[in-house]
Each structure stands twice: as C-alpha cells, then as structure tokens.
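To begin, one chain is listed below as structure tokens, in the form predicted alone.
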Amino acid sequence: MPVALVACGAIAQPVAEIVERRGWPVAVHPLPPLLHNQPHLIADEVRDLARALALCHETVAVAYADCGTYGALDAVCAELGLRRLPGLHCYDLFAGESRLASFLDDEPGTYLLTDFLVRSFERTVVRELGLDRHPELREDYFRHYTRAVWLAQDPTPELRALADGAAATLGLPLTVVETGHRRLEAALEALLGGSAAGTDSAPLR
C-alpha cells in the first residue's frame, strides 16, 4: 500500500472498515487504545511509528484528533509534515463538534461512550481504574457526572446491553445518540485526499 495511516486504537476498527469498503490503497496501523489513559505519550508514539512507516510507504497520515495531547500531536505533525484528523477528541468525529459542545453545555457532567468504549468498558475503565478491586472508588471518580451519553455508531442489541451495563456500573442514566460513521468517513476522505484515490500527495518529510 502506498499510504500508511497511523490510527488511534480506539477508532482503528471503523477506520479499517471504511478503508476496506471504499477500496482505498491505505494500510491502517493502530497504536494501543490504552494510550488514551496516558495522552502525554501519544505524540511520541505517533512520531516513532510514523518515522518507521515512512521508510516503506510513500505517504503517512494520522488518524487521531488531538486526543488530550494539548497541541503536542500537532507539533509532531508539523515536525514531520503530517496531517491529522480534525477535532479535539474522537467524539467530535462521531457526533460533530457543535453537537458535542451542546451536549456538554446542556449538562457538563456528561460521560461520553463510543462503541469501542462500550465493548471494552470492563478492560479500559473498570480494570484500568481498579474498580474491579476497589468498587468504592466509583464515587471518587464519577461523583460529578450526571449522565452517560453513548455515541452509537452501530447500535446493535448486544452493544445496547453493554452500554446499559456500563452506565449501571457508573451509576448514571444512559442517553443513546445514534451517529453512524458518516462524519468519520468524511473526515478520513478529506484527510487522505488524493492518497485515497491512489494519486500523488505530499510524502512525509
């Protein structure tokens, strides 16, 4: 594949599905999704993988939003001549920035879930935060949250049951907002530009 995409592990599955469905000549290389629990590490991990991929691909792009790096990822992209997905968080890529902002303005204590977080909740939240060993910590972590909002890309009955369970674990009422993948797909198409069609685009410097 002429194009390599460094992908956030939390969105790598739908990204890979979109790439395959569209027939784009793009190889998706995910980084570990648990980096989201340590966002200060994301920029360096992206730099290292991008440099390695540049040795065997004509073009490298980054399928991350800022994701809590507070501009560090943008600095890496500027350093290496890369482009990334828009937005502050991957939630923006599903719900849209203005829609997401309205959720948080209406109710600041909103805990956001995606399909990935619903599927991996026991591992990425319960075990990572130690709630399986110390359930009393739930109050410390989540006392200021008032609701959970699931940004449902593919709201199957199985995922709905998992989302209900996640919200129950948090002790929060659940609101389901169906988003699909339309915004993510449009953002990927804009990011990849001519690369998605197999035409020339600027390589990683």
Second form
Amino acid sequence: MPVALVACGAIAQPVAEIVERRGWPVAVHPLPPLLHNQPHLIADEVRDLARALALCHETVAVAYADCGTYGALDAVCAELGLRRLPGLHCYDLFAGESRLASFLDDEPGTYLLTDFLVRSFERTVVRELGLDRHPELREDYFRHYTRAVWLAQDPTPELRALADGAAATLGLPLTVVETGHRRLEAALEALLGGSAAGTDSAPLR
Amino acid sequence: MTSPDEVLQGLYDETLVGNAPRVLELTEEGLALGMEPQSLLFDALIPSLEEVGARFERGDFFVPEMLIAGRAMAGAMERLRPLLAETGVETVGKFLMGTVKGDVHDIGKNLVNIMLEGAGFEVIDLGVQVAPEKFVAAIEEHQPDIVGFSAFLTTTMPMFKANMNALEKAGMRDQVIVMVGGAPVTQEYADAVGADGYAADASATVKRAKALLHEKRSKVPA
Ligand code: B12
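For comparison with the form predicted alone, please write out the form predicted together with its partner chain.
The complete assembly is shown below, putting the previous chain first.
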C-alpha cells in the first residue's frame, strides 16, 4: 500500500471500513484508544509509528484530531510533514464542530458517547475510571453531568441497548443523535486527497 | 498500642492506597495518643498526597488512584479541620476557587483545594460552571487574597479572559491575585490572559500561591 494512516484506536474501525468501501490503497494502523486518557503520550506515539511507517510507505497521514494534546500533535505533524484530521476531538468528526459546540453550550453537563465508546464502555470508561473497583467514584466523576449524548454512527438495536446500559450505569438520561459517517468520510477524503486516489496532486510525504 | 511513628507511617501508606476508613481510624488513634493535628497533616497526609501527585506525573497512578487518595485525605481533613481551627493558627490566606463557565471538570480543582486547605489556606469553592458575574459577586462577598480559575477544555479556556475582563470592569483587578490552572493551561497561556500565577499541579499551586501572597504583602507599605 502506498499510503499508511496512523489512526486513533477509537476511530480506527470506521476509518478502516470507509477506506475499504472506497477502495483506497491505504493501510490503517491503529494506536491504543486508551491514549485518549493520557493525551500527553499521543504525540510521541504518533511520531514513532509514523517514522516506522514512512520507511515502507510513500505517504503517511494521521487520523487523529487534536485529542487533548493541545497542539503537541500539530508540532509532530509539522516536524514530520504530516497532515491530520481536523477538529479538537473525534466527536467533532462525527457531529461537526459547530453542532458539537452547541450540544455543550446547551448543556455543559453533556457526556458524549460514540459507537466505539458504547461498544467498549466496560473497558474504556468503567474499568479505566476505576468504577468497577470503586463504584463510589461515580459521584466524583459525574456529579455535575446531566445527560449522555450518543453520537450514533450506526445505531443498530444491539448498540442502542448498549448505549441505554451505558447511560444507566452513569445515571444519566440518554439523547441519541444520529450522525452517520458522512463527516468522517469527507474529512478522510480531504486528508488523503490525491495520494489515496493515486493522482498526482501534492503528496503528503 | 500503636506508636506515633506507626500512626504517621500508617497514615502515609493508607492515604497512598486510598484506604479512607483506615486513614480515619489512624487519625483517631493519633489524636488519642495526643499527637498534634498539624503533625498528622504535615508529617503524613500532605507528603502522601504529594507522592500521589508525583506518581500520577510519572504515569504510575491514574485518575482513580488519585481520586481515592484524595477522598481518604479529605475524610481525615473533615476530622482535623475543627481542631486545626481551634489551635488558633492564622490562615495563610483566603483562596476563592471555581471551574469556569461551560466546564464541569473538577477533579483537578478539588485536589488543589484539598492541598491548599492542608497548607493552611481558607478555601471557598464556588464549584463548577462559575460565570464571570458569579466570581465578581463572590470576590465582593468574601474578599479573598487569591482567586483561582480552573479550566479543562480548549473550548472553555477563553473564559479566563472573560473572567479577567469582568474583574477589570468591576474595578477589582488590583484587589486580588489571579491564578489559573487545569490540564490544557500553560504558563504562556496564563501570561497571555494576564493572570498573576499558574501552576501545573496541586503542590506547585500551594507553593506558587504562598509566594505570590508573600510578594504582594511585602509590597504593601506597613
Ligand atoms: C477524568 C477526565 C474526565 C472525567 C471528569 C470528571 C470530573 N468531575 O472532573 C469525565 C470522564 C467525566 C470526563 C468527561 C469529559 N472529558 Co475528560 N478527561 C479526563 C482526563 C482523563 C483526566 C482529567 C483529570 O481529572 N486529571 C487529573 C487531575 C488531577 O489533573 P488536572 O485536571 O490536570 O488538574 C491538576 C492541574 O491541572 C492543576 N490545576 C487544576 N485546576 C487548577 C486551578 C488552578 C487555579 C491552579 C493554579 C492549578 C490547577 O492541579 C491539578 C492537580 O494536580 C483528561 C485527560 C488527561 N489525562 O488530562 C480528559 C480530558 C480533559 N477530557 C476531555 C474531553 C474531551 C472530555 C469530554 C468532552 C468527553 C466526553 N466523552 O464527553 C467530557 C467533557 C464534557 C463536559 N461537558 O465537560 C479532553 C479535553 C480535550 C480538549 N481539547 O478540550 C481530555 C484532555 C481527554 C482527551 N484526550 O481528549 N473527563
């Protein structure tokens, strides 16, 4: 494959599905999704993987938003001449930046769920926040939250049940907002541009 | 019978692992042995929470470990607070704290509060989602030495500036020291919004707050 994509594990699955459906010559390489909770590690992890991939791919790109690196990821991209997906976090890539901002404006106590978070809730939220070992911490974490908003990309009944369960675990009412993958797909298309389509437009290096 | 040294070691160890009931028991044991509340605090509880912070920095601890340790220490503080007040030691200063409007992250802020209180500050916590007007009103009411703004999202950090503007407008800017903090905040950002101080974690906040107070007080003519 000429193009390698360093992808956040929390979006790697839909990214790989889109890549496959579109028939792009892109190899998707996920990094652990739990880095989300230790964002100070993300930039270095991306740098290491991107460097390794650059040895055997013409082009490397980064399927991450800023993700709480507060500019550190952009610095790595500038250093290695890479491009990344737009936005502050993956939620922007599903819902769109302005729509996401309005959810949080309307109700600052909004906790966001994605299909990934819903599916992996026990591991990525419950266990990671220690709620399995210390259920009393739910108060410390979620005392000020008033609702869970599921940015549903592919709301099957099975996922819907899991989302209901997740919201119930947090003790929050669930709002479902169907987002699909349209925005993510457009963002990937813009990111991969000519290099994925094999045309001669500016390569990403 | 437990010795004072064993109480201190026990308090340190049990706070570190967040064993709240045991920390409370040991606090009682220490007091029963006639130990000074200050000693329990400065020789065991605070060093333990500092170690928790250091382990968090190193990546050995994650948020839950930090939270349970904070809870354990807060439980002991509940018990010690009235006793510390009785000893008549003057408070170091008054610290008004809040998470900015639009933001509900508060774990970091709460830890800072515990450490400030442990270090002898009187802490008034306005909670989360504190609007600029509310900060202004609370400064008016409580006359703090320092006001702290906490923010955790890139999208809520600009509230620091909004708060500063509100203080200016209310003619209070010179009256209080402003400190800012939270995961996304940097010294450069703090400088850019015109804050007096920034600190990256709870122990650093205590040090910085004391230094800023000292600076301010030594400037005021006697
Ligand atoms: C725990 C956590 C949560 C908890 C918060 C619980 C709570 N009650 O606070 C939960 C799970 C609920 C949560 C929710 C969300 N979170 Co969150 N969360 C974190 C996480 C993992 C740790 C933050 C934390 O508590 N650290 C521990 C404390 C001790 O450290 P600290 O906050 O830095 O505080 C220290 C210093 O900053 C300083 N300090 C703090 N305040 C002050 C104040 C002053 C005056 C001073 C001097 C110093 C100071 O001292 C503190 C103690 O040492 C971070 C990732 C990370 N590792 O930073 C993401 C993170 C902050 N969250 C993030 C996001 C995106 C969210 C959500 C939008 C996710 C979602 N699914 O909806 C929501 C927020 C929604 C909303 N409406 O606000 C992003 C923010 C990214 C960005 N660009 O803004 C981060 C960076 C994760 C990421 N990689 O994307 N989150």
